[in-house]
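Coming up is one lone chain in structure tokens, specifically the form predicted on its own.
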Amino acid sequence: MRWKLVIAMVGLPARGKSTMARKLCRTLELDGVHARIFNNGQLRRQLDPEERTSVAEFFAADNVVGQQLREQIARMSIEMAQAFLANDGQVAILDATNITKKRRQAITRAFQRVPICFVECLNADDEALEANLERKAALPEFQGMSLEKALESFVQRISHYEAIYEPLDDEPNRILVDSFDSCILQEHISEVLPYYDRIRDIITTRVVRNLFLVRHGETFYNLEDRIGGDSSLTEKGQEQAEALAEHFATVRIPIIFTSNHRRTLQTARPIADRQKPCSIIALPEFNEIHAGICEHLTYEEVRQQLPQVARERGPNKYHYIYPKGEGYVSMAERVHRGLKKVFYLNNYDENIMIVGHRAVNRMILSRFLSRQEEEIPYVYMPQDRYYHIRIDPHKRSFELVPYRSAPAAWAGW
């Protein structure tokens, strides 16, 4: 039994447990470890094709029928995990809330000869949690409800779980994880666990299956060489958006992240229209650099009307901050926060897209390329190509891809 292990996820809904479970499972598989996820929610939906168990009342503590069915589903998952480990399985991941001591004790009794590591996921970021709840409310199990009704039902479901929530405290092997920041808050390990060093590395590594980093299409301000603003796309910019939509038509993209500016939303909309379903999530953290007193001016007007700005910014673009505005250096923190939201809201095994701006996309790309600060303002960010980024604990890959020539090559990924 030395190389067998059970990982039991713990936490309230929408706290990143399933994403963490998929990241753990996929990376261990890449390491040659035979791992498998046993998800209670997925099993519940399989047993209830009419989705009667999706209503909030099913999860109430005083719903005897619901409680019995939930316990039955938990036993079924445990039994399948036992069978998996009894054969050639090495790591069984129990993906469920597991928020009561009683449930965790049942897991412990079921695997007396196999070490168990409990991984509890927390998220203290209210904005990211709210966005995740809205995304959860759009899942197929709520398709019979309006988005508002689904969100209300899901929030009520969480309140039922909160009423019985018992955090980890005396389990022999336990890890407390901030799933938003991808960091370990606490850990208590009382025995030598197989794969444990790797598990800690996976938990704290941000993983990207396929990230498509796109700059918005051509705008009227681009034609006039103007700075900032909230310009709309030109006819050519709309054509670029349609070309992107055609390019990605056979690539599943469930979420497109944009800024709050019209040009990114107008670029994203045709792409989302070709995806069913697809959510567009606008993040203020991805708004373009604010040029302060230089907003709406052309670069030539800046040179003529504000020569001191032009002189001071020229040799030190990264650290220069526009008067009453921002600079690369001052927006770094908010862009990084936006990226944290992207990772938190993305399911590990899904493709994601960011439609952003030249300066913001430079900052995003620099997070992956480890570019020197003084190089970031000069990173190439065209409007007829996009960056394709893949990162896992084994390797990183980046490529700049034109999108007018042929459909994307990742249709089967």
Ligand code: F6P
Second form
Amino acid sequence: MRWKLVIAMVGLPARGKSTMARKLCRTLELDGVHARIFNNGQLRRQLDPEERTSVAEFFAADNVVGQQLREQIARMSIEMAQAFLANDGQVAILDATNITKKRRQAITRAFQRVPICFVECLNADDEALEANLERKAALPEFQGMSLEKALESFVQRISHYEAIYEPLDDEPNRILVDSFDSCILQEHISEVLPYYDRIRDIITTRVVRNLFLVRHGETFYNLEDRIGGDSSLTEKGQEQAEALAEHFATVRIPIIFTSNHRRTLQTARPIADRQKPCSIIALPEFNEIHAGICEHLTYEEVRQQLPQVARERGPNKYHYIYPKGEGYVSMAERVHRGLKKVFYLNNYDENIMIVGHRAVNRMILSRFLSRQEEEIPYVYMPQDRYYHIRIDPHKRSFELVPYRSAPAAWAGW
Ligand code: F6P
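Output the structure of the form predicted together with 6-O-phosphono-beta-D-fructofuranose; the preceding block shows the form predicted on its own.
Following is the full complex, with the preceding chain placed first.
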């Protein structure tokens, strides 16, 4: 069984295992490696279309029937992975919690002739974890429950897992990954593993398959060239949102990330309504630059009433910090943190959409473009087009796409 490998994910629920599994699988496949995911949760839901096994009690340690069913599902996944590797499969990824030693020993016994690499996902960022729980509570698995009940049930499910959790310790090949920061915390590899360099690289690289970076539609403040605030969309802005919805109607977008400002939420709403199911996740990290004492003023009023601001900001826009407000330079960290949340929460979906603002979108774009800092505050960020960004280990592309027309350039992707 040369050049075959089992990657067994490990970790409590909602720690980013499935996102990591999908990223590994998809990128290995782009490299020509035949990889497949065997996901216990998905199998459970297929076997139980009425979702009776989604309730928290199913996962309790003293629920004998639940335990038996879960072990049976784990065995089925293992058998499917064995069959895959016995044929032309090269990398089988077991996507499940696998948090007990007993389960990991069963996996080890099942693949005696194929090396196994255990990859444990951790996430120490409470805010990101909470956002992930909310995203999970909105999944079809919990339909029929209120969001609050679903959240409660999911938190309880996690506590059942925590009660039996045994971290990796003496498994011969094990990696501990911070899935929020996309970095390796610890690794212990005791043999030559096929594809290992590539796997390390994939874990620590952010891959963007299709990122649609949209600026909100026209607002009343835009009409007057007014800075900041929380203005609503004008009629034209609403039409732009509808046109975006129409444009993206045939492109699957499971999550739209916005700021907390009205204008981005109002732009995202019609797009989300056309998708179904699609959740909108508002991240404060994507709020527009706070212009401090210049909030609500027009650029002309700033020139007249606060001439020193206009004088100082003009030639030094990136580093200038508005009195009592922010500057591009001081936004960098929070915008970067917002992007980390996006990558953590998006479940490695094919398409990601962010509806943001002029300055915030420039900062987001600058994370992918190699631009001089000084140029960032001048990047063109129109309201009738969006940036389509693609970055994978094989290519990078940025396209400014008008959304009134059909998405022909990438239809069928
Ligand atoms: O005018 C809209 C706006 O989003 C303001 O709220 C924000 O201060 C500005 O654009 C950012 O652009 P610039 O840095 O070019 O002033």
